[in-house]
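Only one chain is shown below, in structure tokens, and it's the form predicted on its own.
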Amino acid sequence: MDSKETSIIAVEETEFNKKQRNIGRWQKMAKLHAFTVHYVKKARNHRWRCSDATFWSVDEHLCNQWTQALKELLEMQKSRPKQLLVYINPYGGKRQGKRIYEQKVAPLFSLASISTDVVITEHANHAKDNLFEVNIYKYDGVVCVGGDGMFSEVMHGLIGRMQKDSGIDQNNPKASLVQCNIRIGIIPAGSTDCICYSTVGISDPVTSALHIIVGDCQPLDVSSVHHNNTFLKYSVSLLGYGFYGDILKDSEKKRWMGPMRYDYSGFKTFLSHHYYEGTIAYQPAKHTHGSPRDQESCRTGCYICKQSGKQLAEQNKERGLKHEEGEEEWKVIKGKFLAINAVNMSCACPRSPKGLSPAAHLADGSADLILVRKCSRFDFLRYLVRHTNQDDQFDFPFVDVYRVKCFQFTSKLSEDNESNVMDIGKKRFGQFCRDHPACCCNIVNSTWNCDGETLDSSAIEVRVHCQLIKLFARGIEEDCKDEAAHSQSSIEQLL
């Protein structure tokens, strides 16, 4: 089936309105038979709308034939799901998430004849909690309406399974994980859905739901975060340490503020401008093609993450995992930051269309590691800037970007005493800072953000699994213009 036919949503039979027009001498010769093709429309921005077509004629045994030819195409898709679990998070964002679902998703999914078992999550981790103990081998995919802490949760509670499931121990860092086949969809409705905007284009609950709907794939690498091979975490977009995660430590203190406490934060954690200082060990994803300084971003059908993934495949068919990592070369790198970000998706949203690394993959196997050095308040706004614009945001001599497969990161206190005096340095040093954000001086560890949760280990390691989940999405497409009649005439043409 081609994209013509994937474009349709679905077929039914339709009694014919004789109040239409242009039926003229027909009407008075016989009956009418009609049948209406729901179909995606293609908008600007990435954004999907769904339409229909009707279709007439005076021979019912023919139009009986076109209606269940066109069904029967679309019941062959094996890649169209056909019953579905959701969870909802009536909570999160501006806690329109039920209301979302009820009014402008499940509609669709009625529509298109998918069923669907619905959870509404009662408190933190219930969906992750719930995947343990549910029959997830029944559904075709499981999807998440809320922000990125929902899917965040969901994500976690489906690798956790299906690891449990194959007996893979998640606590060691160097396991080889088990891949999850079942595909995760986001219907956003959260105060943050850069993954939904990252994967998609756009976060529109519309969109991503026709998403679903037409079967769409794309896998996705996960980062394991891990702290003395206990398991922590597991990433998708972001994890970033100093000016990030300060960002988010603050403002978890002011979720009354809504979404605007990250702005109110965010100024106050530029105005801090605290540095830290430790050592990063690196292993370079030399099976990746290309480089984060590349102009080309991942999109639909990506070479890039084709090509990659397939070589890395190979590579650990050929050597092993064990074996590979201990070939190959370490690179250290110690001093002072302002920021680091590894991330494992341009994380891209709204307000920084291009993302922290605009050139980073879906599914390489790899994370982009940017290192922020210590410099002046000035030059590091610079580097913020660059987010929201076209330019190039590496171009400066105290930022440093590598593509790694993993590293591991320690503070300086953990370098000096491998005891865990974390909490004696925040007493000994943070209260002074905290009190004062405007001041210069070093608090001794940040806090990671970890996908927007924070992790307070100050040495974590960190391991690139390629192509571990598989989403309800295509990735960004090339070209979104309106593509009203284009899709119109496909559905003509078929017929």
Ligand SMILES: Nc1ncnc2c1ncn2[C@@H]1O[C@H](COP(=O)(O)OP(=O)(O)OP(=O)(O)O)[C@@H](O)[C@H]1O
The other form holds:
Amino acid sequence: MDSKETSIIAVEETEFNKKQRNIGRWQKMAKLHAFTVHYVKKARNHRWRCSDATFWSVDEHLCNQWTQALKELLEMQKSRPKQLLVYINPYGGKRQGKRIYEQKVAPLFSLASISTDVVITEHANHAKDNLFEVNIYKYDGVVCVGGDGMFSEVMHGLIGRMQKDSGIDQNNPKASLVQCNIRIGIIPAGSTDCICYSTVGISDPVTSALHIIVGDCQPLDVSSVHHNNTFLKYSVSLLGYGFYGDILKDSEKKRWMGPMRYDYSGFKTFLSHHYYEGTIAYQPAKHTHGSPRDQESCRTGCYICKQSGKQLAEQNKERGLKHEEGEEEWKVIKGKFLAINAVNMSCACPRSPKGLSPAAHLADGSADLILVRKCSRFDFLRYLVRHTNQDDQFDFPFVDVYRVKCFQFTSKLSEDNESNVMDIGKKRFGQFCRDHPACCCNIVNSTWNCDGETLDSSAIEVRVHCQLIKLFARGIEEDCKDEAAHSQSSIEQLL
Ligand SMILES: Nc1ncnc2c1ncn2[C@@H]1O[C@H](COP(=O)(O)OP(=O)(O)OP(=O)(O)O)[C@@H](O)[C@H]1O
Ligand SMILES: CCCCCCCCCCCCC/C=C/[C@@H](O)[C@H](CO)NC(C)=O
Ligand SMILES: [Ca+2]
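Since we've got the form predicted on its own here, give me the form predicted together with this ligand too.
Below: every chain and molecule of the assembly, starting with the one above.
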């Protein structure tokens, strides 16, 4: 945190006697007055904690003046939320959402004088549907307690509500969507918590609660996914076909296993080593300055994301004056793929601390399209291992990566179904694997994994909407070796 920026959470008058301290003769001479400042203390690995410091004086007036001045300073922080709508998924991750909120988060919100309306969800889509009914405009933010799936619900509710209120048809894949200025806070209590980890740098409920309290704001790109002019879903983290789609499909049947289900299904999917044929067409993201092979990652105050934000503001100003840009060139790739991963952000998570595309940006209006072509099991394992270490994940002859603003995918199977009259044998028994006719392995489509939810269609059209939503976060901060000491000194400077 910048030392000029206040990291105070709350200021309270304190009864001095309760804080028994050895202050020698002062205590005997006069009645002491005190106030306590609760502030953010930065610890290692992007973790934030709430700490406090008590100040005392024999001068009651001086004490009151300080308390008043600090409270006024806090009042002036207009970006801080005062009223929040909170959705808790009691069944996400290890089913600890309610406990985490009540024990770790609610006391901090109350300390920071934030009032809350809390909804404990009773079924899937409860939060999403509810966001179409409530008066969302009275809130400074919506908080979800759960995992990526719960975040996805809240995001769909908010984006959908904004488009409905503005008369925008979500089924139109070319529609300019209305930005959503009501920020979303994520209290991680899921299985992967990739969105929280990639935007804060850690999956920790207290840290996330403190980012909400100090009123952080991080814009985020959102991809819209359509099939045949029908809206399917939005995505902010991973849109994965092949490996990650198959893991998700298998793991959904094993929700009872909790977060372990991904390891079990991951191992199974790895052993099955399925590849899928299809065609990808994409438009490169020429507007952004970065590349997926950059060494630098997106960090707090990222220059590339700021530039994209400026371009977006210009476009919004010019909209109406200018006609839609002419069609840019499409690149087409046909092939056999073990995995097709499109990521709007790095997708860093505790399992993969750098993520699937370490140089992807949170708010640059682009996604990184990663194509993992058919290769041996051993090579695929080498690729997967690089999700977890520092080595370059794209430095393989069977892996390609492109920074794109939109793409389309059609599986070979659906191309064939659309264009050919299938013979009776195929219709009855399914299509047989052309490479191994003797093995009779059935070719089926994979499933798209869209931020942890499956999509019903394999043929999709995807478009990145630059900075469509905002989070209570600030992106991952640059490593600071002496963060704890720095935070302490910033509070001392302030007082
Ligand atoms: N009360 C509920 N009962 C059943 N399902 C719910 C309920 N509330 C929300 N859900 C659904 O549960 C799904 C999964 O929840 P969540 O994302 O919180 O946990 P997770 O899947 O374990 O974690 P992750 O998404 O990080 O892998 C969400 O898609 C959401 O729609
Ligand atoms: C033998 C080594 C295997 C290493 C495997 C590493 C696995 C890394 C997993 C990274 C997934 C990150 C993408 C996040 C996706 C989320 O949207 C989704 C929902 O929470 N999670 C999953 C697992 O699909
Ligand atoms: Ca992006």
